[in-house]
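One chain is shown next in C-alpha cells, namely the form predicted alone.
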Amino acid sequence: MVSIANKGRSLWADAVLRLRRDPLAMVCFTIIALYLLMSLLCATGVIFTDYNVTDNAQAYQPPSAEHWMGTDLFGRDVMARAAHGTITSLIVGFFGAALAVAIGTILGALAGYFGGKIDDLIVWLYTTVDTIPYILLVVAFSFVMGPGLNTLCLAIGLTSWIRFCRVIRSEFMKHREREYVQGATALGAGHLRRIFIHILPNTFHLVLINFSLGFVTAIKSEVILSYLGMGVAPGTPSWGMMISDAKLELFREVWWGLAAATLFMFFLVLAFTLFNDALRDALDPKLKNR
C-alpha cells in the first residue's frame, strides 16, 4: 500500500531514504568513506609518509608492532605502499569509469534518439569494438602509450563504454515515444534539449548504477595491468605491482606484501558491488514507495 506521506517523495529522496534505512549499504558506504579519506590523509602527507623509504637492513621483515603488515625487498613499509596504492585505484577507477560513461552516455543517447542511419553507424561501431577481447584492448592502448595513470584511464575509459552504450541506447529508444517528450515537441524543443533535458534526467539513475559497475572494473584493469607490467609507471604504488612482486616473495615465504595487497582490494571492491547492489535496488522505479 503506497502511503500518502510516500507520495510527495521524488525519486531520489525515496531512494537516499531506502538506502540510510538499508544497514549493509550504509556499511559499505562508510568502507568506501573511509578509503577515501585514507587517500587523502595519504596523498596530503598527514600519514604513512614513509611509503618509499628504503631501508636494505629492514628488508622482508614481518609485520610487527613497527610494521603493521611487514617490509618489502627494499625494506618499505608494505602498510604505508598498499594505502598509497588505494589513491592510484581511486584515480584511475574515477576517471577511467567517468570517461567510459561520458562516451557510452553520449552515444547510446544519439543511438536511441535518432535512430536510423544514426543507430546503425553506433551500433557498427559498438559490435565492432565489442568482437575484439577487452582486456586486450587495454593492453594494447597501454603497450602503445607506455605505462602511467593518464594511459591507464585513457585505456580503460576508451575500451569499457560499450555496455553503457547498450543500457543508454534502449533507454532513450522507450523514452523517446512517451507523453512527455512529445509535449516537448510540440512546444517547440529542439533534438539536444530533449535529449539532454527531458530524456536524460529520467535515466540518470542507470548513468549513476553503470558508472559505479565501471568504476570496481577499472580498480581491477588497473591491478591486472600493473600486475602484468603495462599499468602504472615503476615505483608508483599499486596493489597490482605488489601482487606481482609477490611472485618471488612467495618463495621466500614472505606473503605479507600479497596479503596487503589481495586485502585492501578485496574490502574496496567488495563494498562498492554491494553498495551498487543497493543503489540499483534503491533507484528502481518500480520499488519507490513500497
Given for the second form:
Amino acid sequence: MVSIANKGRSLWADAVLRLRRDPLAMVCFTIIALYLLMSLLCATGVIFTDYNVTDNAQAYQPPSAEHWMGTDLFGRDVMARAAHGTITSLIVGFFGAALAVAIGTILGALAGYFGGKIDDLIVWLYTTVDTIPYILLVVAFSFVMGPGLNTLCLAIGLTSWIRFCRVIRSEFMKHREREYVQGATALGAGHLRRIFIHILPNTFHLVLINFSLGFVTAIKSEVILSYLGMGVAPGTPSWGMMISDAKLELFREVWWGLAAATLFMFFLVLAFTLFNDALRDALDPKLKNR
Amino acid sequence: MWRYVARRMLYMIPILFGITLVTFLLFNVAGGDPAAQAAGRYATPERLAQIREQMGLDKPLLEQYLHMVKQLATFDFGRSWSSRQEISGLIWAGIGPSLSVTFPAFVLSLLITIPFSLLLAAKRNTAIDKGTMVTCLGLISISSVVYVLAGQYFLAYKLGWFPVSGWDPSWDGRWQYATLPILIMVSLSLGADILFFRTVFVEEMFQDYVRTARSKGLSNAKILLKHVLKNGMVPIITAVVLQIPFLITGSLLIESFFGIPGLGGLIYQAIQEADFPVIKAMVLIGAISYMVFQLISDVLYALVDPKIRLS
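Alt. form predicted in complex with its partner chain, vs. the form predicted alone above:
Below is the entire complex, every chain and molecule, led by the chain shown above.
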C-alpha cells in the first residue's frame, strides 16, 4: 500500500516552492542575481575594466559601437561606470538595510517583549525620530559624519529603522503570551533565550521582507543624497553621482549619462520591488489573490 | 472625545522634548565645532574664541540647550551664517512660494489618484488593472531626481512650453513659473499613491459589508461610491493629512532645480553652504509641524472610529 501520509513542509520550504512556481518572481530573482554577478565581476576586474580610463580627447562622445553608452566629461566609458555603480548601490543597499533591520528588530523585539517602561522608552524614541523629516535627518547625520560611502550606509541605516521596529514590536506583542513561549518559560528559558531563540525565528519572514524593502529605500536615498552633495567620494562610480552630474550635462545635450544610470537603476529597483511582493505572498499566503 | 484630545496633546510633550534633544545632540554635541565651521579654515585661535563666545558655545551644554528651546519658543532662530539674515524672516518669506507649488500639486494629485484607484479596485485583475500596476511599479523605480531633470529638460528647455527656472513674486506672474513644478510633483506622487490607494480599496472590497450590500441588491456603482469609497477614505485621509507638513516645508529637489524661493530651496542652499542654524531651525520646524499634523490625523481617526477613543 502506498503511504498517503503527508510529510510536513516548513514555512520556508513552502515559501521557496511557491516562489519557484511564480514565473515573475523567478525572473526578478534572476535579474537581481545577474546584477550581483555583474558587480562581483566588476569588482574583481574581470569586466568593464576601463571604467576609470580617462581620455580628454574623447570627452562627451555620444553612444557608438566602441562606447555603447557614450563617454563622460573625462572621456570615460559611461556603460562601464554605470556597471561599476552597481557595486556602490548594492553596498549602500545591503549595509543600509542590514543596519536598519538590525536596529529595528532588536529595539522592536525588546519593546514588544518586555512592554512597560522599556516599551514606552522605545516607542518614544522612534516616535521622536519619525517626527523629524527623513531627508533632513539623513542630511544632519551626513554632516556630522562627513561625506563618503560609510556615511551613506550609516546615515541611511540609522534613520530608516522605524517602520521595521513598529512591525517587529507588534509581532512580539502577539507572540509573547503564546503557549510555546510559556512552554519555553516553564522549561527555564531566560528572557534573552525566549526573545532570540524562540520568538525571533517566528518573525523572521517579516525581517526578510523588511530587509528587502529597506534595500530599495537605501538605493533611492543614495541618489537624493548624491544630488545634495553628500554622495560617495568623487571618482567612485555611482548612479547617484551620474544622475546629479546630468544636471549640467543635459544643457550640453549630453543625455546618455543620465539614461545609463536611470536604466541600470530602473531594472534593479523594479526587480527588487516585484520580488518583494512575491516574497510577501509566498511567506504570507493569506494575502494572495487580492 | 475631548479627553482623548487632551491625552493625545499631553503625549506631545515628551516628543517635543525628544525632538529638541535629538536636534541638539546632532548639531551642538556630535556635529563637531560649529564655531570652526563658521569661522572658516584659516581662523586664528583668538578669532575662534571670539566666535565661540558670540555663539554662546563657551557656556555649559545645559545652558546651550535651554537657549535652543527659547529660540524655538520665541520663533527667533538668530541669523543665517551665510546671508546674515534673520532666519525667522527667511522662513516666513519661504512659506508662500513653497505652498503655491505644493498645495495645487497635492490637490490635483488626489483628484486624479483617488477616483482612478477606486476604478482599478473595481476592475481588479483585469488587463487595465494589471497594466496600471506595472506602470506604477515602473514609475516608482525611477529616481525622483530623474523626473525633475527630464521634466525640466524636455518640457522647458527643449519644447519651451515653460520657463526653465525662475520666480515671479506677484500672484499673476507666479503661475507661469509654478506650472511645470506642479506637474512634475503630481507625476512624482502618481505611482506610489495609486498603488497605496488601490490596496486600501481592494482591502475594503473583501469586507463583509460589501457582500451584504451586494446581497441587498445594490448596484456595483452604488457599492463603490457609497460604501467602499467612504470606508476607504478613513485610512486614506489619515495618511494624506500626514503629507500636509511636507507641503509647508516644500520640495527640496524641485525648488532647488527651478530656483523657487521657498523653504525647500532655503534648505538646499543651507545644505550647500553648511549653514547650520538654518538647517537646525528647519529640522525643528519640520518636526513640529509633522507632530501637529500627526495629532490632527489621530484626532480625525478617533472621530470616525470610537474604538480608538476609548482604549
